[in-house]
Amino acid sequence: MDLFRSERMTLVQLIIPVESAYCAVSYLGEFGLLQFRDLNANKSPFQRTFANQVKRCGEMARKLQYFKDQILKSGITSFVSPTMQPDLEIEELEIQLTGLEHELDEINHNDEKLRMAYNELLEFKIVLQKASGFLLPSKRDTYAEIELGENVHSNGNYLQTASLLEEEVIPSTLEQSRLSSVSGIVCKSKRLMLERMLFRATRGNMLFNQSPADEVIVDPSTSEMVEKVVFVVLFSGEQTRTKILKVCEAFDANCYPVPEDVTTQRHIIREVLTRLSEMERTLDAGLHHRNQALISIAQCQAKWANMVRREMAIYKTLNMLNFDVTKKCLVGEGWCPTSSKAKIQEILQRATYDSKSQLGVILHEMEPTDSPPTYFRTNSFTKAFQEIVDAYGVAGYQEVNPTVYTIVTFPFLFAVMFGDWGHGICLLLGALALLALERKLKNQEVGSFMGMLFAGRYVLLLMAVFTIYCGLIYNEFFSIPFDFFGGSAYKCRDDSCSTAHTMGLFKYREPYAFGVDPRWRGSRSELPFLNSLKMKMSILLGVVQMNLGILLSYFNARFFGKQLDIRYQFLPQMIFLNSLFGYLSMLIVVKWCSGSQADLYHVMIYMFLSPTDDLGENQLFRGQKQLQIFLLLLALTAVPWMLFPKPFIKRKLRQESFQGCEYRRLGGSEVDDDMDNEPDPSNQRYGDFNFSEAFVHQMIHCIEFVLGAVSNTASYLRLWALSLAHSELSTVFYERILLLAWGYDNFIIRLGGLATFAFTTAFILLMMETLSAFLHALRLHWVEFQNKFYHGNGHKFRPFSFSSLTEEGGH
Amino acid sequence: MYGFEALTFNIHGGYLEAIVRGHRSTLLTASDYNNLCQCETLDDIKMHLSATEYGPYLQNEPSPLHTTTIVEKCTLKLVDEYKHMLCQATEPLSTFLEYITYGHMIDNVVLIVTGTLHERDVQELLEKCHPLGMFDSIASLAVAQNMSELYRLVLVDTPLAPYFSQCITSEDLDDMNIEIMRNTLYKAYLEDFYRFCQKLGGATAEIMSDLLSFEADRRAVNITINSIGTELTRDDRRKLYSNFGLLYPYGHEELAVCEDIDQVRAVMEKYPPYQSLFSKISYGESQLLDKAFYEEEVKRLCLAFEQQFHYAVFFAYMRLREQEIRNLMWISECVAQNQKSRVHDSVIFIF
């Protein structure tokens, strides 16, 4: 049984000659069953031997990431599946990647330059088209001039520099010279700022005309669409022009000269348009070229990325090895399963052979200093269950693994809470669908929720199967009872009970063959009957599972050779639990078999309060009183048995070993006084033993068990509570929604009722109830079952393996 | 209100204080610096930094790294953090956070104006500006020819406008004027910030007044030392000192008349907190003074984190991070220029 205890592990030391190190490590990664220990933990990453190679791999990974981004950005999704590519050496790949990056950079750079030129032309075209509207000759111009003149005059009174301005303006009007203009284009968001700044810079002596551009322009650096605004500034004076141009430059506003003559304008526009179309063609060609390059990269990108990841992992692993300069070899330590040691040896030999090394790799066992990692060989079926257990804590080395039992008990306890074979069939269909899609989903990335569901597909399958089983026992199909296994054992005495089906039923034949009799359904005593049944069943299941837990602690103690734990922990625990709750279970079974009317609460409570009193009508069998007193005494003795002997015996053992040690030291001191300074080996083995600590620890343990026996048993009653809630909920949905809607003779209402019923069943019962039952089953396993024996203080075996690497990379 | 911040502070400031304390715990430690100082190439530095909070920012940089890239990316991280905090802040914390950036704004204004004076390209200058001190119309600073134009055109829109009112002259801009302008602006800024903190009251006022006083005193000493041997008159010099701080007012009178560094030293040694500072430096040496001041500042900034429920942690964090970036810049420069022997000269360990 592989799963019961974790694999035996061996600490091995590898001495690998430098020339075959790479080969050996890569083969080991392929094999994936050796966990290297980091022997250079005190060195920072760049001080390690292969830091350079790791850096190079990082660089390559960055380049690949850059390609990936570029591919995503260019929106290429469909490319032919990778054809047979020649296998590349990593050095070749590096050169190729550098070349490709260079090429891509160049293409991008050219593209950007072209785009900028294109944008410039486009902007020029827009400006020409728009600005000519503002700059229509003669009439419009003089109008602006007059307005400007007025503006100056009206401002003249307030501005100190008015005289200066007038000097500027007046001669120009006298000479009948035109106002100068600057036209350009600016981002819409900066327009207001620009206008304000221009106004300030020219002290208001300008006219700002604007009009939004019809086309959006692509910003080449961010490839975002930018809305722009065409503006024309009218002003006078050369100094103002330089000022305005400077301001425009500061706001990234591109200025273009607009000729004033209409015919030249037309001419230029035509020219610009032809050049634009040329440019567009060039751009398209460039884009095509780029996409071609990207497609050819995209074909091998995934493969290369995988290769680089492996390479990086190999060097990172090599960095964990000790580099022995003088002997020209690498020394590594690691854990591997004992069973695969021979295989590893073989692999290392192959590596030596393949790398044509003179020296073989030396592999030998070492004395382990710390506890070995825990490794279970799981398959796709057991993996999910192992995960459930690991989520609580990884089993210690060779500790009993609760997964073995969890595989059956977990779905079963779930089903006890969820029992309804209608719902079970729904779950089963879901689980089967997941299994059918297994091959497809395995290699595909799914969302976190679907991923979780898929990982737990076998758990789901077992849960569904057990739910159907328990549902048949409860005789519920979406809360409707069926009579598959022969008719009901009860029938009416006369016609009265067909309306008030509560009284007057009598048993007329053998009990219903399997599960709950369908007649209970809807009767007045339905709830009391089912409650009592499920409650007792919960306690029985609980006591059995807790006993199993304690039994497993015995296996653990025997395996690790801890006699103390067997004698002073396992035995009293067993006695305590069974003398109280084992006895209760027995009473339940006896009551079921004999059909007695005894009140078990009463029996249990008075067993403690007044054990010597007569049981009266609650007596189930002869000698019950004596048995109870005996059991009570047993339970009472079990408590100090659990509490006291273990720490005291431990102290005694310790003192004995300490005495032996003192003899030795006395003998030694005659020879050499330095012995005192040496660390005492026996001291080390037993560690620092603190009696009070050990005693307190034992006390806590004892109290926890004694109280836990009561509270854990009570905790198993959740099986009953959840099962009750589930069946009540489904009854309510069935009766209050489906039957109510069916009562109307209206198609729409019926359809609505059916839809609501389906919806509530799917979401509340199949999803939320499943989740809650799952969580409660989880708790029963983690707390009530596992705290009896499971320490879970181990650490997982994480072998150096390429397959786990790609999994990480994939997600 | 002093003493009652604990009741109400967390309503608005609790979240951000937690954030800033979280950021503080990611500052590089002495062991980080020790490792960094052992680096052989800039790639090593990148590799080491990738294990710290700077990792994501440096991750996708192509391999021949430059010092400027490292500094730029590290600054980007600081700016991102600052912006995040500013987005979350409510009054008066948001104003407080904005005050922190005004210093950079002044520096940027001075940088651009000086640059245009020497006819540098505006875009090139803009790249050199500290991103925390950016404002919308910063590029149009180049248009201005003299101070009043500078004010009227650009700065009137910025928060610096009130500080500027003291130094409007229609003189043309030249190096000397600009330097005086910078110091006048800084003086006004520090005084305003000081007043603002006093208005906030409580532990913020207490701690910030200590930190700002130190800043003001340091500027006073630097102004004095830099103006020795220039044509700046004593009265002008006196005007550039901020009107608060430990040296105010008597120390300022004495500093104003100093003629050489040893006189400055004599003045400063009268003040016990600065005495210890100067005692480490031998006579006539002004090179190490900067480092000594920085070290003292870092010490005081770290102490700001010892108290809770106040805003000075934000100021302290920003300053510490800037110091850290300065350290990284120094280390990278030393590594890039193969001057590893000097690497410890200017690195100030924060923790």
Contents of the next structure:
Amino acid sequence: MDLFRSERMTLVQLIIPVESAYCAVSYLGEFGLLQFRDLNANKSPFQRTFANQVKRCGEMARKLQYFKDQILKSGITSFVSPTMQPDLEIEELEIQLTGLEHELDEINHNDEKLRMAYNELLEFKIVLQKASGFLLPSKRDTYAEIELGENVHSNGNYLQTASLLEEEVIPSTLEQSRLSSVSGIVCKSKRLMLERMLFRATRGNMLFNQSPADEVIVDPSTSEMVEKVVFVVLFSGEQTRTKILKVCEAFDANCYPVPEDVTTQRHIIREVLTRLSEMERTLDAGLHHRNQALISIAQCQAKWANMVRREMAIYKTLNMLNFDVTKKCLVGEGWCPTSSKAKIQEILQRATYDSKSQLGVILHEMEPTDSPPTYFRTNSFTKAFQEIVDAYGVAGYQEVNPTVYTIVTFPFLFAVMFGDWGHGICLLLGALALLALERKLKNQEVGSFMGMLFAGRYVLLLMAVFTIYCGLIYNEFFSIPFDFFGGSAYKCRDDSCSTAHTMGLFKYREPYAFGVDPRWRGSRSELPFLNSLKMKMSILLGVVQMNLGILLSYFNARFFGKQLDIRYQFLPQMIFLNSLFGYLSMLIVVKWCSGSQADLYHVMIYMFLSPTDDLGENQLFRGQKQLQIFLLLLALTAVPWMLFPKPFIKRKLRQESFQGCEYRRLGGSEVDDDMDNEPDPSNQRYGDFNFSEAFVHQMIHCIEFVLGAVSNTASYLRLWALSLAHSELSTVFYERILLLAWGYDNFIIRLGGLATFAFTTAFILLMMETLSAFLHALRLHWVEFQNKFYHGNGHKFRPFSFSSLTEEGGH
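Can you give me the structure for the form predicted alone, which would complement the form predicted together with its partner chain we have just seen?
FYI, this one's just the chain on its own, none of its partners or other molecules.
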């Protein structure tokens, strides 16, 4: 496994007999290291050879998704242990899925009809119980007699209880009554609109009574609970009745006849309750039968889905192949790692033998016309770091892979900003918990946030380890210093200076063995000292990483044979960066070692403004002024060195190559390599060389590097800023929450302070600050580090693999 450069790839052509094509593609999917090229890109999906097979697989996938939705809707748990089922052919599976879908549709249809009939009976019962309160004989003195001999008005769906309503209940006083009534039930959300519309339709000649239903009714189409209201409308006249019934129908209100006689009401209610109990038993039996059918499907659903996904992938891959002129062979092309070519040949031979084909599969190499895909062999440890790099851009073919260095530099720069070994221990415990549950979580469906944490478990582990290391250097444990590595090198100037807030500290012994001296904590010099330390350390780390990036550009140019890039890009970039910021880094180290009080701000500013002036007390070593003038001249020389030679040399090489001359003065294969492998658009192998475009491109690249050298170095100061912010925030939480609460002699206050401190530490420092430091470390790698050498203009190697189908299906 070589992470520094991608695997060497080979373009191969396969000539497969028709009878062994399915078996060969299936075996290649099991192996998973051959990326097929689509030779039918100009054809629509319906014009391809195996379009019917893909359509059948899509239909089976739809049925399986329908089963999955029904299982989730019914609330059946997905962890049912699968039973051992005999292997099915895809044709048998298709027939079985069709039968199961038909059976399930019939069950659902019958259940919906029963549920609707049950709801109508339930509504009738509720209306009988509620409406009788408005139609009691004691109230006839107020409303006169009420006519109740009505038929069923329930929008035509009331079938099951029609026999209960065929009897006309007409009291002897009905002929003398002057008021009529309509009783029904409507959704609670439509009650107010119904009342207003009835008032307008009858011009106010009606009396609207209502009462909320005591029971909630389930809508059979949506399975949602619906609140309803029982209403009774009192009116006079047949025309008014017709209007009221039409309005009720428009608002989906179901109307039911309510007899005036109490004895008849009780009789009907008893019959309705009997029918309801019978129907409940029928519904329970139907639900049990449906659940049993879904459980049997759930036990095989994952296996069937995997079969269908594999089958569809095979036929989609076969659709990427072309028939030869004899229509007896399929011709395919694809990329594979050079190291896996022999293994692919063995697999194809096995496919020929298993399919009992008389002709073998022919595999031979082809000359590539486009750039090969990029493929890195990764494992569970390196995969997350590779994904971080690929999120910026996939490396070009055989380009230097930043992942090798990101594995170390990314968690380290994170730790520089997050350095606290107490917080590091918390991160370490979380990472170890994810590693301990690795086998369990790998085979489970987890949420997006948990899935992201699990995928980056090794990144989190290294971040925690480096955070502990940097926390020991900063000597911070939840902002508390410790003296693990011997006594402090400083003490107070007198005995009264216990906290060193007034008189300060002075050094009386050898420096503290490892990290920041614990006596700096709480002193008046703490903030200036840590500011200076972390700011200069940030510049040093930034210059080192930027130099590493430029050095990697040299390895890229050397590997691809680009001598022009080495001479007119790598060398001036190294000279420019180190003449300015490399010199600044050297001054920082010299000042630390010598203990000088020189002002480096003054030195760097007047290096440009007045390079010939004496440095005075800011001189750190002999000959510093002459060295600064020399470095300044080098930096000024490096700018035209980067800008002018490369486009002019390219133009000259192009002119001589067109004249048929072999121009080798600069050595090697500069004509081919420097012209063909250049990523900018001005260099096209079969096109004319455009000097103006090449010059403008080089000028943009030069200006970007010169300005970027300044801005990128300043950008690394975020290491200092975030580290200081994290330390100060941790100190505030410790002193203003925990210590303040601990100063009270009250258990409740102390417990509350401890809980508040734990909450703020967990959610602000361990979550928000972790995310902030992660994003800043990501930016430093993507922008400040990778832009020195990384083009990221490649495309991923995406082989035909069943394992990737399984991962996609699991998510």
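Positions refer to the first chain, counted from 1. We call the rigid core whatever largest set of C-alpha positions still superposes within 1.5 Å between the two forms. Fair warning: this is a prediction, and the values are worked out from it, not measured in the lab.
Which one of Q53, K646, G204, F235 sits right at the hinge when the rigid parts move between these two forms?
-> Of Q53, K646, G204, F235, the hinge residue is Q53.
Using C-alpha superpositions, work out the turn of the smaller rigid part against the larger one between these two forms, rounded to whole degrees.
-> Rotation of the smaller segment between these two forms is 11 degrees.
Please state the CA displacement of G99 between these two forms in angstrom, with both forms fitted on the core.
-> Here G99 registers a C-alpha shift of 3.6 Å.
If you line up the core, how far does the Cα of A213 move between these two forms, in Å?
-> Its alpha carbon moves by 8.8 Å.
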